[in-house]
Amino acid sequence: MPVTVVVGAQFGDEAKGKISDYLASGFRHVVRTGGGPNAGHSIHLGERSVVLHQLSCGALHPGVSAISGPGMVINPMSLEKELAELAAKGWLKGDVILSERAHVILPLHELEDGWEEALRTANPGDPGLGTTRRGIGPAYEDRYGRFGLRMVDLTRPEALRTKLDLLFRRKSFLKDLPDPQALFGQLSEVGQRLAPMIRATEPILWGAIESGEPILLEGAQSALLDVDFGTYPYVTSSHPTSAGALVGSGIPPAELDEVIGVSKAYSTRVGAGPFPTEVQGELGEYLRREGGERGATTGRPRRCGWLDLVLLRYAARLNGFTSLAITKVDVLGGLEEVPVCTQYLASSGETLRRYPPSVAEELEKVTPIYEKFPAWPGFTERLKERLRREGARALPGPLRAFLHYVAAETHVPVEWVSFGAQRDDTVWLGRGAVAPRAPTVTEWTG
């Protein structure tokens, strides 16, 4: 497994961080390939927990290089705080490397983020996008508009001054801009402190591939939030897909070996946007409460609903999943039944199974068609101990049937099952259950 990618298969918050952390000790390099401090990976270690915002899970493992890759946008000031907090708690064990090509998030971007969201919500009843207002979108806008600062610029004072001056002129329409000279001084100082970590990361990874050292590419956000292939415009500003992970790391496609899709046994979404299987009322609140469904970065409550196989099939095809990790199966334990959306009925009367509408307003109007499965028992501590001790053979029968159905419907084998927040609350099923044949193009688009 020289190069493996972990991709979120839904709207985010699928426990990608947990799966990445679970796998990280088996890799020499763990690379976060996109996004910024708008996403958090919650890692639970016994009674302790940590949220990683701009560092990969490799930072928690000795002998592993934790690379914040070229596809990221990084807030250097909040990154310093993250590093200091991890070090103070004794959790910073990996070798942190920051790509010199990653772009810098500035206070100007945070102001612009708020300005843009206010613009989107100016009309009564407009929900906006529900951004985190951490400057992610505007930083990517400047990246592609070629106004951006890169991490390497923090170590080059003259270039920093010139580029910062241009950026202030570019943002002159914003109110309450910070003092340019004070910001220059702050960035220069943080650049000096971070300079030993700022490096060209592509040669490191190319050398690792040549030496046979395994590399894990760690996703942030998820496939259905991809700026091109997600539920636009209710998406993030980057490409949290397997293809995006390659662009965000500098690794060529031919080197990719495994693509692990991470999906909850149900679904959640934060912020605005279409969510066909959303559950309202008491049952939705039950899923939110039992699943601890609040954003790791923002603390916002997540919208909850049932597993959507139309979207999961789409994500599997889009990313080329070679295996699935199904998480939070314990949350559904003890229910009377487990509904799964198998297809949509579109407003046109058409039945959709593998390709959702590309227009958000049309996806909002579909009617989900469900198949209901017998629920499995609640995950008592006794059952969890059996799973830790005996592995896959201790999985309850109804849960096995559910997992087999997901594998058959997505044409992707389920290889991992997560049944709790702790690192060892994970079962490897092996590769014995081969998924059925791959579908034809007609089936995918039907």
Given for the second form:
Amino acid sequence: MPVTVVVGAQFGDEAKGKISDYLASGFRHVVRTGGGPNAGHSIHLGERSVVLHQLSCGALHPGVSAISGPGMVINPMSLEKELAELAAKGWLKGDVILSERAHVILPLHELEDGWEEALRTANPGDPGLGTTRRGIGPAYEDRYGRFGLRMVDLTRPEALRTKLDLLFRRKSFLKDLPDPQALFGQLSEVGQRLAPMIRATEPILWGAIESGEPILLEGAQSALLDVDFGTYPYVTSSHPTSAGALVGSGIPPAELDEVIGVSKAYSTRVGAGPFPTEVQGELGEYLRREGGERGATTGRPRRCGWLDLVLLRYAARLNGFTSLAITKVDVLGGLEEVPVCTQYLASSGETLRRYPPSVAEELEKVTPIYEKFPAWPGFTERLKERLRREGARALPGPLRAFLHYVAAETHVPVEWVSFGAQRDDTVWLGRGAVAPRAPTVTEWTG
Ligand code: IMP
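Give me the form predicted in complex with inosinic acid (IMP) now, not the form predicted alone.
Entire complex below, previous chain first.
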């Protein structure tokens, strides 16, 4: 069964894009399965870099099809810009295919996103959700309300006119709506240009499964932002879980082979919502600076904190992780110690280890209980070189112990570790090299 899914295990920005890109050349199809231009997958190659928003990283690899799948909401105007930027930089190497079933984000949705956020922040002190303002929520609302425009409609002028007309009537409560005729013209033109890429993508993937071609489902956003299982209402409007990746691609569950969960060695979050292990002050600033923690889509500074094993155990269960990729371990190198939250003390006095409160206000109130572990040395170029060459054998003792500890606590082996922004700053540790087992004393002490 050749289907692998990469999902974020935290609040987004775990470097899923980087892990997907690292793996992509081993796959024939790489599929984005949900979300839209709220995602920002940064890929660095030497001095050059690119941020993918609506394309999967298959676009960067020759011989790979980059499918923007049915579960997505796509802004066709910004997609064209993304394609043009990639082509201008000479990075567009894959075969881009856009699902005809993906929904279209219109300027109306972006307006509505702002309108909804204003509604939520009307009372002083109300944080709102801190959305990316890319129209994601309203586009999914219209999708489920059955008012949505789909990518295929961009290639059918009659249907486009009728559906757009209905949508304008539905949005009549919004101020400063664009001119419907002008928008129709713009969408028809974009539709004509994108038409050769707009296709039915499920048969392509089913055919791939039948002929044994491997498929990578590239998640965007993350488990704790899932509209049902995340920290509701501080979530996005899609299902960024392994189950969501199947719905968002049309691949049946029994075909799924591997589920790779991606987690930073610490945590970050952009936007509002509970974040039990958030660190303020100098240490928070340190993580932000060393980790370059700024949103790839909005440029907002990310909130930073320590690794939260309660949430990671929950994400592992929810997604059925078969392996973990732990990223940004270099950021913690050289610290005096590495705190890890192992459980919560709830306001009721109960201890919580693997299932966080489903009510955001209660999650806000938990007290994280930390264990502090010896840190590993700072990452020198020499260490990076050794890791690239020797893999698991070159892991510094305390880092190896930390990874074993995470594996033991989540019951998921750690197979990948990433220690920098570059494509080759990731190593595959191998099957079973960091399996769930208690770390030894000598590992901890190096
Ligand atoms: P929306 O997806 O723009 O509606 O935003 C809802 C929440 O999800 C906000 O807190 C965003 O900051 C967050 N969010 C959405 N996409 C991402 C992402 O790709 N990385 C991190 N946070 C995200």
